[in-house]
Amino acid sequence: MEGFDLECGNSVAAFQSADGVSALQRMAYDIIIIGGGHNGLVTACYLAKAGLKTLVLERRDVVGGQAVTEEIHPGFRCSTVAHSAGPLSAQVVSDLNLTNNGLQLITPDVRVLSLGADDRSLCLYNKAGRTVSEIERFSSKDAGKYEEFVTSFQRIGRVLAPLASMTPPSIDQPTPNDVWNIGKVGLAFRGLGKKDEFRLLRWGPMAVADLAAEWFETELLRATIAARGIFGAFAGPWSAGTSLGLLWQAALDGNAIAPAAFVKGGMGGVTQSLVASATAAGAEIRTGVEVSRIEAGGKISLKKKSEILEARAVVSNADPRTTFLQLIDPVNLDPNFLLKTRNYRAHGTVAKVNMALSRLPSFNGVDSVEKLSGRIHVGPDTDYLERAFDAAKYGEWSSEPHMEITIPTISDPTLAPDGQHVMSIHVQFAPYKLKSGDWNSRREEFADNVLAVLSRYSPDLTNSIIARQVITPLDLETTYGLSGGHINHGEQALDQFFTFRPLIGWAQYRTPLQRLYLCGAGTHPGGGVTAMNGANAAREILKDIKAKKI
């Protein structure tokens, strides 16, 4: 596709500001993308491959957003925010030739190891047969149900999977293509059979705790399943609609229980392969550049360089609240739209503790290193998870938090010196707003509590810690640009999902501001390193260019 020549062509018009000091420059691009996170880079890759002159602007000195590998101590590199990939879209990997651009995925046989309060552990594998043998140690009844549980979610996942790569249909004016795509999903639904049809209709609005209890009696297994429904959410397992997380996981992966999906070199391996693909296609990437304002008509202003850039279209990889409430003058948006945006829920509940370790710690009841190679779950029963959420509701971090832990150096020893390790701990619940004190003064107290709880399961952990990094919800906002510290750019609840994400009437990656699009996790299909948001947004932008709408 030929690049679009703006009136000013490639010329640069410079002029003095009122004080005669700073110069304003107007440059021509086809596409300007704000934010070099993985979805912004995916969008850049597709648009640059289509022949459009594409520029990516990243506020930090490193691209990647949440999918980044950073040194937390000399010689120790860690996936500091997101520590598991995806499941990354195989179609995007193929389209953008990411494997040949350095991407190496690592998928251990272990999905998750769940640590029990009684020093027993339960390991769930990719292979259902191995998992059944593990569950039999707890309950023969549960072991007998597990394969049906897996196959039911596989069937439902196949029905829902096309939704992830689909642009949500317009509610008011669905196109013939919208009707066709939804119709195909409807036909697939009818092919499920009555039992799974009924399950899908019931499960969507259910509390995930109820769903897990319908299948299993073992509390540790129930809690492991329920944890996926509340991952990154301001919700507990008894909150209505949390089963959506399991259904969507099945759509993306074919299983209600998320896999352990790592990347050689850490999560930065994803975004570095995207950088290679984008630059090979002709995209320009600039770091250390912060956008101060988005104007109608494809214009943006840069914060420090007093530079104005102009393009055929602007694409924001920032979350919806940041985009509409911070980067756009409110006079350019309808008051009703602004009200809905202010009510868009993005209350962060996640903190991270990353550690450099002198050796691999041992865990109670765990008899092999292989079992530590996937995700490690701390949250022995459903009520434990609900109590952890209770604290967040009242502005306190949980004294007994739910944790998801990874030790990526088991599969990828290049991240640390020989024989040493890094550990990444995703902690819930840690509310963005604290009732007493603030995150800057209480971060170390928080980390001490996390380690005290984890030490019950790994008594020798504290003696192996060389250094630790604490990332609070406030850090997620100020350093990584996540409004409210929300890792998914907003709650993925039923009313902020699919045709309602981010807002009803604006789920097609377009916005009320002329020539502005969204491509981040605040769009469908939501959070996680799937890369589908960026691919879907690029498709809609190219569609509008072909139709000469921009």
Given for the second form:
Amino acid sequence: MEGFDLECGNSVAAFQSADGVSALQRMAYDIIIIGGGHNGLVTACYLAKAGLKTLVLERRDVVGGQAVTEEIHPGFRCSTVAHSAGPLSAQVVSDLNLTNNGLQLITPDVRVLSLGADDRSLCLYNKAGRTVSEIERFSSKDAGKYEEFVTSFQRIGRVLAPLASMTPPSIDQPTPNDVWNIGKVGLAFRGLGKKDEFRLLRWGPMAVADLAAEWFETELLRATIAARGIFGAFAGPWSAGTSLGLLWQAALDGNAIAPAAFVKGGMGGVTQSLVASATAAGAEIRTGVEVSRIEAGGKISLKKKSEILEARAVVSNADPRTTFLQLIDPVNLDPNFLLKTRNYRAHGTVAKVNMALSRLPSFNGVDSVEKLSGRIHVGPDTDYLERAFDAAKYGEWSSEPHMEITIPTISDPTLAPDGQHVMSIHVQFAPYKLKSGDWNSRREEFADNVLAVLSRYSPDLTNSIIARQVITPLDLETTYGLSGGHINHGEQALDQFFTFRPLIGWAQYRTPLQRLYLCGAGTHPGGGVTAMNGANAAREILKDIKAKKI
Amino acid sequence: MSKQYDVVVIGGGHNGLVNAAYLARAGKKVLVLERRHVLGGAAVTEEVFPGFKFSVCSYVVSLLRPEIIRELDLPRHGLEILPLDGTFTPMPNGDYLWRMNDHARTRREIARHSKLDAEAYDEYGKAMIEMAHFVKPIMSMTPPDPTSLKPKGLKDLAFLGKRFRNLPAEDKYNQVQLMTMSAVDFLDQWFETDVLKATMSASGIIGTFLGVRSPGTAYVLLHHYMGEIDGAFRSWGLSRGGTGAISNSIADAAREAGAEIRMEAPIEKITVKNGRATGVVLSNGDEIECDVVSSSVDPRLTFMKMIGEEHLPGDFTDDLKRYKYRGSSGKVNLALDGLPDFKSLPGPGAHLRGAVSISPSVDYMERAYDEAKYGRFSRRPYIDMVIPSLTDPSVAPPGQHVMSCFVQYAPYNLKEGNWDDKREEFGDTVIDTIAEHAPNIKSLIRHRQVLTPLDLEREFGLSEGNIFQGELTLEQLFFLRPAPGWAQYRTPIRSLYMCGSATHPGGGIMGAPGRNAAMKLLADWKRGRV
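Following the display of the form predicted alone, present the structure of the form predicted in complex with its partner chain.
In what comes next, the whole complex appears, and the chain from above leads the way.
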């Protein structure tokens, strides 16, 4: 696997004359990071802490990428894209001293409240005991199985978890370190015992609907579990391989059922603490600066600024398609690599509806405010979720969408004026490519439909809406820079996973362009506010610096 | 009482017969017991209507292992494979796509739809042949146990790992994609013509409860390139005399080697003493003793019906219960007075001598699947038709024809009603669908036989009507087929072996499970482990 060093002098010359660049700043920085999302900032923190002069460039006026808190209406602040910080790496939090830099996690005891079609809701808690008695109301058989379900996922999760913080090994030329790491995981796998070993092998490629049905008979519970397997994916619960999504998420946080992990001040609280940590370590962060080109040899040029910056290494926190297809001149890349990047699948399916509410809405059959304090799941049965996906296959949004809702103001009142609330709704499925019309003209129609469905569960919701913000997949692309509007920087299916993410042969955070690295969700271990991509990328870059490769 | 037989093989389908033939050739005294009055299982020819011989279930040959043809000398026992000339896909807009066995002509035809695709087709074919070469040896190997620490298992795993590592980079990329992606996602990377993708992806869903967009379906695209008939890579064929003739030739080879075959001999149970299978009891009460029982029927019948949970470890029965059958296809066999006339390419012609595929678009295929997901048969199903009487006139009276229609989706579990009530409605749906492309079909039908998944279960002993004795999905393949830890043709009952499609490498008229199981059994025997 060799990188093509395309640092041929004439490219700089041609570049300068074509764009009439006035100033070429030589080596003012060691590292330039494109994109101030959480992973970019994590990479910046680690590299700055290692003594490298680091610059982060953020296209928007606010850092954070998808982990951001924005004011959606005067006085109402909302985690506009990601609304749960799961599963943020504890290692990174401690390495970067984020707690002392202002990070405050809020974990309500309620993980998820699943709204049933018949006003019977199911509430799952952090404490297994409390959850079991709740499940008992639906099925004692299921209640009896819950503990084994939880522990089985924990055991398997413990084996998989080390994979997340490791650089996927090279298949062609595994280093001794790769062999050692894989050997360790292999040993851990062997330690699972035959039953769980086979479970793991069998579950990976399965449809998450089958997995949930193997354990439980209650449809509402099955659907709640299955939803995690399809979160952000262009897949329904009956799609093969969706169990992987569930297993992987469970591996990252050790839980089969995702906890609601809020952050004081919204998701921007994560990235603000990263900014504080990075700044303290000496990194420089510039917002409102868009990169127009990544040149060979660690050079980038800025949009509208006729400025070229050069560093020992450039790290892109943008997704692989944006990085390779938008920011790099195709002549600098191997056609075969370009073709594969074009085939990298990134069709977004998620939209967000964020709202400012005058009061807390009530939900049918839900008797306490506490129950609303975690995530709220809409998708009463497996077929409902599958039908929601069907629409996306034909380029339509789900008329009955699957939703994951949070009302963060219940546990963090500072986000809204007294007694008022914000509500964040993650809506699936909303395909990036619509068969008829376009997202700009159909935005409000889409949101109206979402609210009409939600009103069945919460009839007084519409009366409490002060303002709403609709973020379509197109907005995710144009505003947040996600190619195809994909929140995970590309599908996390078996073929775009681990040592195949983003592409087989290029899973080690390096790219065909020397001195260019990736650190975003398009790398292992994928999407979610984990911070691990950024930490892994930083480790590889430091390795190359130490080896004097850059 | 002394043992009458060394081995009793349960089921006279093609795998049971292959198994018996190899065991008999190794000098074992073998008895094959078939429940029906005719041999072949799902690879059977029956004269359902006077003068018309139907390949009732399985209707094309492609994957029959060449080593089996060679070792059992099947041509001498009457096997003759006739070429099936390509695939014709009529389209609703009056156009069609006709892929022929002649590569140059296919290329020209695809160029009519897209010049880019015609070029890609060459590259695609080359890549797939490389992939097929990679996969081929895996077909005839006993899957290793990934959880075992025995040197043999580790060696086999290392062999697979090394084989993969040694692939050129491009092939690695393709191989990973093939094993994990959906057929449509995979083909999207190569082609732009919708109908081409639709008709090619159809091979990925045959016999499974998956749609063309479901991950895991790309793998089956390879099968088209693994069909080795008389050494001719990637051709598909018809067996002279119908697919039953394949079974008959294998049976002939088995008999010649000394095996005894009894028909209309349904088995009531397998006798188990001290954790060993000691023989079988027939429905008429006859008991037959033997050293080894080799079952070619599916695990549900073998273990739940013929053995009983009380003899089995709890984990194993749990795994068996999880093993998914979920039949998704039906079959409509027609006796015709003449040939169907397709609107998009009228008249009789060579296009009728191949397969005719009703798979006009990717969305059409996907919608057919959507209906099945929620428990009803597709209102507009995917249909794969052949008219074998055009190639082999012996199967129909002069001037008349038999037409075999494989139909998907027909889910075993219907949400409303049952298959006994819906059988004719299903048959009508199939005919109506064909009539949209060949309107004269209705006036040609002399007789029709409709086989629902329920019929496949009842008549042919295929649980839930699954034609492969269990879904060919990733979690049920290789070392997970049919149950984790039991993929090596052995079972928790000593001296009971499995040799049917429910074992690696799965369904289709391959014969590989039967042969692999025989090899395993003979090796165990040699080491005194039976």
